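In structure tokens, the next block holds one chain alone, the form predicted on its own.
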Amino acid sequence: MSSYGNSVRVTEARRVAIFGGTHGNEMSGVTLVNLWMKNSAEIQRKRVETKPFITNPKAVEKCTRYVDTDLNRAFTPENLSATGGDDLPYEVQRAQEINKIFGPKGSPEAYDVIFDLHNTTSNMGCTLILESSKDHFNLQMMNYIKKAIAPASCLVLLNEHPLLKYSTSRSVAKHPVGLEVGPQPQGVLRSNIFEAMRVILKHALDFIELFNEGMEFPPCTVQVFRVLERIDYPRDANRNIIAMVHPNLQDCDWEPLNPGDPMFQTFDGKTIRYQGTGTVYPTFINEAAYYEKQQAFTTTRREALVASAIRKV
């Protein structure tokens, strides 16, 4: 009998994957997954089969974000059902292969949990990415991780905006979890970032083991930052960038940005101020990989989500 009257029943998470190299120049995930592919003892838990996997090997070999197109935006229904074989972009072919191994996406046969490991050049620290506010299993896991690593910080980014769906590689799983750790330059391995990622994965796998063994997790409240919109750099009529992230905003991920605060600085030194109607919390500030995506930063709002008690079916 459950101790919590309104607990959500969740199937055991028996099949777990850890993805590294979705972006081939984000070195913490690449290095950890390669390490675990040689010796997986560190990531094995009772009642759990954990599979480390390099998602984009050609990009890893070239130490570049991708070869033809961004793999972490490639898992759309159109791409996963596309025909054309070797004529398709490499990452679309790879998405189809990954979907066959770990999916099919949206099916009962899909993997239970996929952790997708990323680095950011932004000053975001440790960030867990949640794709659904209704995923009580993931909310409980993230609450467990946050408590386990305290007083160190691990924030939660909720990517649930209806117009900003990313079709991520992890979305193949029933419970997709993104992990961003930074700041770290592309193609570089920093020991503190590497260890922070490793510790978070340890606690995530510990949570899954405890859940599978029958531990019930009581209701909890998790503070998240909900994605609102992407803010582009100021541009001229030819779409050339004409301003930089303002020094007052640079490296201030997760700190409040209020109406009237400096946001950009033009090349001749003029300040462009934030014109929004209320306080937001920017993140992915000046991310190197997002220049091609016309994104200077993402705005979020802070809110509290209540996770129901969970226990296994």
The other form holds:
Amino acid sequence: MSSYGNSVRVTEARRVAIFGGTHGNEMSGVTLVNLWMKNSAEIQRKRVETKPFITNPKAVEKCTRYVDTDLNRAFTPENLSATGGDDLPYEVQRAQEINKIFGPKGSPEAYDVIFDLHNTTSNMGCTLILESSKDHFNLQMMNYIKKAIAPASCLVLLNEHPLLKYSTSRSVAKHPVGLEVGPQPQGVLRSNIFEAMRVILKHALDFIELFNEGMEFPPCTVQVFRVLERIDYPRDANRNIIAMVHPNLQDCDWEPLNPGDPMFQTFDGKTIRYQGTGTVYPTFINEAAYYEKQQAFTTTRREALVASAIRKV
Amino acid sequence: MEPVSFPPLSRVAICGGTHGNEMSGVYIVREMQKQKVDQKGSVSITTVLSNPRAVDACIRYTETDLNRCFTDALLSGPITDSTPYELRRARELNAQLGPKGSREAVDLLCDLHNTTANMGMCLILYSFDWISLHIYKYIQSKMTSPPVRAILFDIPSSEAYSLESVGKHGFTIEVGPQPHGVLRADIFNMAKEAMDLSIEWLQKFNSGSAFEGGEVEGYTLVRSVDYPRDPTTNDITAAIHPQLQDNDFKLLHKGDPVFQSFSGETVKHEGEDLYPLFVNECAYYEKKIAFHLTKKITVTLPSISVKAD
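What about the form predicted in complex with its partner chain, after the form predicted on its own?
Every component of the complex follows; first up is the chain already shown.
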């Protein structure tokens, strides 16, 4: 019998995976997963099987984001069912292998939770990425993590946008959780960033253990930032960028950007201002990997999501 | 010290993209080429994207580090089918901007670089190059925040391996911190200002200004320190300690922490007090360098002016 009105029943999270190296040059995840593959004591919890896994070993070997195509965009239904074997791009082959081991995506056999470890060159601090506003289990986990690391901050980015949402490695699981920690240059391992990610995972696994033991989590409200729009750099006819993220916007992830605020600075010092209709909260500001994806930053709006009470089935 | 005079310095080369993912130089050179900048007063300017293939792919290099290809030995000798792209490119650059050591070489070669290390604005130059040292002194007097520093090398020209050694005089402008593949406006503006001041100095020099001598301070390399590594896999087993991270140029004393292992142990600095730099530079992991250790030296400069005809 639940102590709370409408408690959502969720199956026990028995199988959990921790992905590192989905982008081969994002070093916190690569290092943590390699560490845990050698010695997994730190990630063991009662009633949970936790599997650390390097998703893109060729990219890790070359310390590059990807070899043929971005693995973290590769888990589309078309790719997962494509035929062609060795002729397929490396990452599409990898996506199919990962889907076999940890999925199939969308089926009852899929892993319960996948944590996908990422770094960004943007000044985003610790960010958890949520793919569905209706995943009460994930919302409760994120609420737990935020409270556990307070006063240190951990923000939640919700990417549920029908056009901007993408098919991530973690989307194979029933409850996909993205961990994005920055700023860190690609190819560099910063101790503070590495330890911050480690602490977040510790709390995430603690939550799963408590949940699996039968703890009921009361309803809660989680502040999230919902993805609105992708803003590209101003470019010339040859698609070369003609302005840089403005010094007033650089490093100001999650801070309000108002219409009229400086947004870009041309190479000869002129200011280009934000022309939107209202205040937005930019994130992924000046991420190295997004120049080729035509993205200088992403706009978000703040929203409060209510998570139902949850309890294991 | 006796004043020294030099002939006019009328030909300068501005190089960017020597490492294809160090974005300030790539965009400064691209902009200058777009604006067709080829003359500023008495100074004729050649702009060069040193490693176009690496720039296109936004990587440091395709086969081998271009900025290690300019020793006399590597610039001569046969070219075969298996000669790496960057070695061929080094020969092309030497023909275009040199030849190194000859009268035809450009008067000044200024090579633009970025680092992931928190080094602010640095010039890297040769301690016997009085022109470059005077330009450093000039830039230092005009750019006060962040402070401008000099890293001084004392190797004979024949053994000098980097691009700026091709010019009669030359230095690298190294600005950080900036992730590779990222273009930051603040870093771009700093690099551009240093480059503009260098050209301004040349114009003043050519028009007859005398530049007073004096003492300048710089840092010279003592040794480099690698990451602690696993003896079987060679994987690193520690990260730069949080107290050293971002503290380039802050004096390291014996007992100060330098690494923090993944299992939490601290590795400490042994030996004499030294200044660390290039702390946690991305490209140096493969060169087995976690940071360089340097000492401060003082160089006395003579006054210089242009040789009257």
